[in-house]
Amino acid sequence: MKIGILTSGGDCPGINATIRGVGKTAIMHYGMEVYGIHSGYKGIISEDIERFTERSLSGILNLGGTILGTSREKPFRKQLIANEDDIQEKLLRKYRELGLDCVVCIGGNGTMKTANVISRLGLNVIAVPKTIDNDIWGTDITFGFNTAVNIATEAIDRLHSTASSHKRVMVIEVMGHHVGWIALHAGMAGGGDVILIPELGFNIQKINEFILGRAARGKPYSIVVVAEGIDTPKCMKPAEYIALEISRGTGIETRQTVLGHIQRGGNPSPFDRNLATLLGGHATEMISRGEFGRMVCVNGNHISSIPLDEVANKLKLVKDNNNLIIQGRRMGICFGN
C-alpha cells in the first residue's frame, strides 16, 4: 500500500512523534510506502510530497513542531474559493494521480471537519486528533496537551514566588481556545486560588470578595488562572480585563501574564511522545485493515476508533461535575461563580 500523512492547523508538540508512529510502522511492520505531505491540505494538490524511509524518519521523535510544515487553509471553505466542485474534483484527480490509498491526517477540530469532507468524497482517510487545547469530541485526551499543561503549570509556579514577595495579584492567561481544559489542570497543579473558565463562566464582584476575603484572612497575594477564551470585552485581552477590574475592585496591586503560543512551542513531554507513538501505530493497524473514515480515540486506557461524522463539529467541553471542579471547590479554590 501506498500512503500519505499531513499535519494541519495550529502546530502542537508531538506531532512529529505522530508522523513517526505511523510511518516506521507502516515502513518496518506492514512494507508499506510512505510519502509525506507538506503544507496541510493543500500539499495534495500541488504534490507537493516527499518519500519517507526509516531513516528520513529517525530522530523526530523529541522534536516540536511538524517536519511536514501545516497549514490553516481549508479548501472547502466556500468563500474562499470561487468554484468548491473544482476544488473537489481536483484533490480526488491529485489523489488518483498520486496513487495514494490512503491519508493519514492529523490535526484539530478544522483538520476534523476537512478530514469528514473529502472521506465522504471517496478519500481513504485516517485521522489522528492533535492539539494541546484536548477539545476534540470523542477522545478522552490528545498529544500536546500533557506539555502544554506542564509549561503552564511551571510558570504559575514560578509567578507564585513574585506575588508573594511583593503580596500582588498574578493573572495568567493560558490557551485553550473556547475550553477551559488548560486552564483547570495547570491551575489545579499549580495552585491557582482564582480559575477561570469558559463552561462556568463568571461574576467579577465574586471573584474581587473572594480576593479580599483572602486578605482579610492573612493571604495578601493572590493567583488567577484565566482561559483565554472567557467572555470578555473584545478589545481587551481576558488577562488584561481581569487584572484591571480586579485591581479597580480591590485596590490591591494586579499584574497580568499571557503566556501565548510558548505553550505550543518546544519539545514534547515523554508523555505526548508515547501517546502520540500509539495513536499512530494504531492508525497504521487501522490501515492495513481497511478501516478507513476514522478517528483514532483514546477511551480510557484503550485506544480505539470512531467516525468521522461523529466528530465533527462537536466540542469536547468541560463540564461542571469535574472531579478537579469538585475537589477544588472542597478546598476553596474560586471558580468565578
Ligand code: F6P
Second form
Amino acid sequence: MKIGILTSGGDCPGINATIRGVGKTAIMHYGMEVYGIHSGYKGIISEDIERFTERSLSGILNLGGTILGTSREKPFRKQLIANEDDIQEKLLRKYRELGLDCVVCIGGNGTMKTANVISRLGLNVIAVPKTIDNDIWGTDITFGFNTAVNIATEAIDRLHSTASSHKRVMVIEVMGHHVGWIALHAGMAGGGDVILIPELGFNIQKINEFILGRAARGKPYSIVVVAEGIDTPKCMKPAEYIALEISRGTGIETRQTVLGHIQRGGNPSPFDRNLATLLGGHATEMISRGEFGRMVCVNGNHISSIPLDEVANKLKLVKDNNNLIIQGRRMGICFGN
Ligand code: F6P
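Show the other one: the form predicted together with the named molecule, since we just had the form predicted on its own.
All chains and molecules follow, beginning with the one already shown.
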C-alpha cells in the first residue's frame, strides 16, 4: 500500500512522534510505501510530497512542531489555488494520480472537519487528533495537552514566589480559545486560587470578594489562572481585563502574564511521545485492515476509533461535574461563579 501523511492546523508537541509512529510501523511492520505531504491539505494539490524511509524518520521523536509544516488554510477556500473552480474534484484527482491508498490526517478540530469532507469525497482517510487544547470530541485526551499543562504549571509555580513576596495578585492567561482544559489542569496542579474557564462564566464581584476574603485571612497574594477564551471585552486580552478589574475592585496591586505560544513550542513530554506513538501505530493498523473514514481515539485505557462523521463540528467542553472542579470547590478554590 502507498500511504500519505499530512499535518494541518496549529502545531503541537507530539506531531513528529505521530509521523514517526505511523511511518515506521507502516514501513517496518507492514512493508507499506510512506509519503510525507507538506503544508497540510494543499500539499496534495501542489504535489508537495516526499518519500519517507526508516532513516528519514529517525531523530524526530522528541522534536516539537511538525517536520511536514502545517497551515490553518481551509483547503476548500477557492483562493487557495488560483484559477481553480472545483477544488474538491482536483483533490480527488491528485490523490488518484499520486496513487495513494490512504491519507493520514493529523490535526485538530478544523482538520477533522476537512478530513470528514474528503472522506465523503471518496479518499481513504484516517485522522489522528492533536491539540494542546484537548477539545476534540470523541477522545479522552489529545497529545500536546500534557506538555502544555506541564509548561503552564511550571509558569504558575514560578509566579507564586514573586506574588507572595510582593503581596500581589498575579493573573496568568493560558491557551484554550473555546475550552478551559489547560487552565483547569494547570490551575489545579499549580495551586491557583482562582481558575476561570469559558465553560463556567464568571462574576467579577465574586472574584474580588474572594480575593479580599483571602487578604483578610492573612493571604494578601493570589494566583488567578484564566483561559484565553473567557468572555471579556474584545478590545482587551482576558488577562489584561481581569487584572484591571481586580486591581480596581480590590485595591491590591495586580500583574498579568500571557503565556502564549511557549505552551505550544518545544519538545513533547514523555507521556505525549508515547501517546503519539501508540496513536500512530493504531492508525497504521487500521490502514492495514482497511478501516477508513475514522478518527483514532483514546477511550479510558484503550485506543480505538470512531467515525469522522460523529466527530466533525463538535467540541469537547469541560463539564461542571469534572472531578477537578468538584474537588477544587471543596478546597475553597474560586471558579469565578
Ligand atoms: O488550537 C490551539 C491553539 O493553540 C489555541 O489554544 C490558540 O487559541 C490558537 O491555537 C492560537 O492559534 P495561532 O497559533 O494560529 O495564533
